[in-house]
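A lone chain, given as structure tokens: the form predicted on its own.
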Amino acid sequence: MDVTKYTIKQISVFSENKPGRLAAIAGALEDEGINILAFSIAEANGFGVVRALVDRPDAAYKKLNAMGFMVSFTDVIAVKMRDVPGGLFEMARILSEAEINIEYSYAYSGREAAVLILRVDRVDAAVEKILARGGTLLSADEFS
């Protein structure tokens, strides 16, 4: 199975955890006309990691890197899940039963469904198991 259609390029931006850093990142993306579709921030020891899904990841990388930010790409998948109690459990159970580790995740809720963004240790296997169990994955094209 070709899972590349479900593989989404997430940008990770590493920055000092201090006032104005998120504004600088968001402002730079705005200046380039890049839309942020989802994001999360993690913090450790005075530094932060902004993980974001944007509509133009290559342009975001180029702009932020030129500003001196350390930027990297990570492959993630986006799973449409039921926006009801137990929706997250259904997806987590599918991956757990297949012994696929969720390294991190974040989610957003829309009108039709909630969407879980997952960084897993075995993307191919995760895509296959989720689809085999009737899950719905968003294609990478839906984020560009």
Second form
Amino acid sequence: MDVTKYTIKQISVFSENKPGRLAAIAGALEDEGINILAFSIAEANGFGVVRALVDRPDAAYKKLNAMGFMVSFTDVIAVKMRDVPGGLFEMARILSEAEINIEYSYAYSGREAAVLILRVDRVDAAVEKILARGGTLLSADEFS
Amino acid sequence: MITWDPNMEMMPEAELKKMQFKLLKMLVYRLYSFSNFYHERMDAHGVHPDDITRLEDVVKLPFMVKSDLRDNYPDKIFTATPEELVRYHVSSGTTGKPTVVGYTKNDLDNWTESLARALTSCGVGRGDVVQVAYGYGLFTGGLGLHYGAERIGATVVPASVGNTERQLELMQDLRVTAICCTPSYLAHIGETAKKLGISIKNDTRLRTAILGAEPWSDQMRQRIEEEMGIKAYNIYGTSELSGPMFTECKEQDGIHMWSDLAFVEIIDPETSQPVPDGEDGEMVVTILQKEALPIIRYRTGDITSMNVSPCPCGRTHPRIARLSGRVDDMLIIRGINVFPSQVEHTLLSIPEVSGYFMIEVDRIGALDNMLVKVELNPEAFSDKINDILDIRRKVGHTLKNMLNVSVDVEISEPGSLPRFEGKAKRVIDRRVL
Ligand SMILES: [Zn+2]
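If the structure you just shared is the form predicted on its own, then what does the corresponding form predicted together with the partner chain look like?
Let's see the whole complex now, leading with the same chain.
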């Protein structure tokens, strides 16, 4: 099975918690005509990490890097959530039974259903397990 | 191992101390009798030469500071007659009047002897060709090393500073094996060589550099040594002490301070009390055999630590560590002395952050609060918050271990902290005292 099909390139940007930093990131992507499909901010005292799925990750990386931001790519997977109660719990159980750790997750509302973005420690195994248990993964194509 | 004066350099420590005491006693008696300046100073301080009954009594004597020399411009505190003087050196003061140092024949002889031992300890000797690329003239570097190198039978190329292409030509044509200059000038020579297509490693016979007269780091040493295929040694001295006098030996682990010439103390600059061996403090030097311009308990303003453990080279004279800063830069945080240079050295040992930093000090309630802003290295960037928090904790712990004071750490974006040309202003102290 080709798991790379389901491996999505997320960009992560380090940001000091200073006014205007977030706006600068969003504004720069907009200027380049890059669409932000999903977006999350993880904050700690003093700094934060912006994680985003965009339609052109390479262009976004180049632009933000040129602006002096610290940027990296991270492989994540996107699970289409069944619109029933307990969907999130079920996903967590599938992964924990396979001893796959979720490093972090965030959700956004997709066109048809809620989508859960997951960073896991073993992407290949996670893709296999989720598909084997009847889950639906969005493919990378759907983000570009 | 080759030593210049084996009896002196390897003299047992107890004998060295005995000798130091004898020299100190003679010095104090002489000055009390023949120097108005010292006589008045000692009277005002309530100390008489008879109070000096053992080496440790040196602490009873008053300190000397740079302004003592400036205030007595040009030669009011000289203790030699004009006829006895054989040379002057003058250091330009950044503020106010310059400092004038006079030398008798014996003064020059001791200075040269000090450098003869030092250069020998760096493996330089007869058969070596030494390019002296320190300034010749009123500055002590050029002439000091010139005579030191001549004394050990090396061949001297008195190149002085400047005309870097010519320096390289001389280095190649005269088969130079050792160079004495500032570390930044050697780096500049290296750059120039590269531009001219000359490899110092392959196209010259250079194998030793004796570098000083400005701050530099072990990182810089490593870079120079690797790039040029040489060994680089640290040299110390200031014009007040005579000039450059002391260097590291081949162990490259501290500068041997010849005990028969210099008595070294390391003190807490705030309390003036001695600090334990190995701990950072201000270096205070007494030059035991100076005739024209005696120097007793001179506060150098240089921060270093003393190492009295035996050196593998066999020399028994104590060693001082590479200077880690100036007293003027010192901060007192909750009663603990902190030097920005300590912060810098600590950060350079942590691969996840760059060497750039800012220190911000505030007083919160009655407590001092020190914040160190560091830059994350892009290679260390993880999009997991916990990884960055771990780095922040690591930086905090390491700084606490080094400084003995806990600090807050802020992780900044790479390239976001100020870069300084020349003297860095890395401290913002907002305390209202
Ligand atoms: Zn040694």
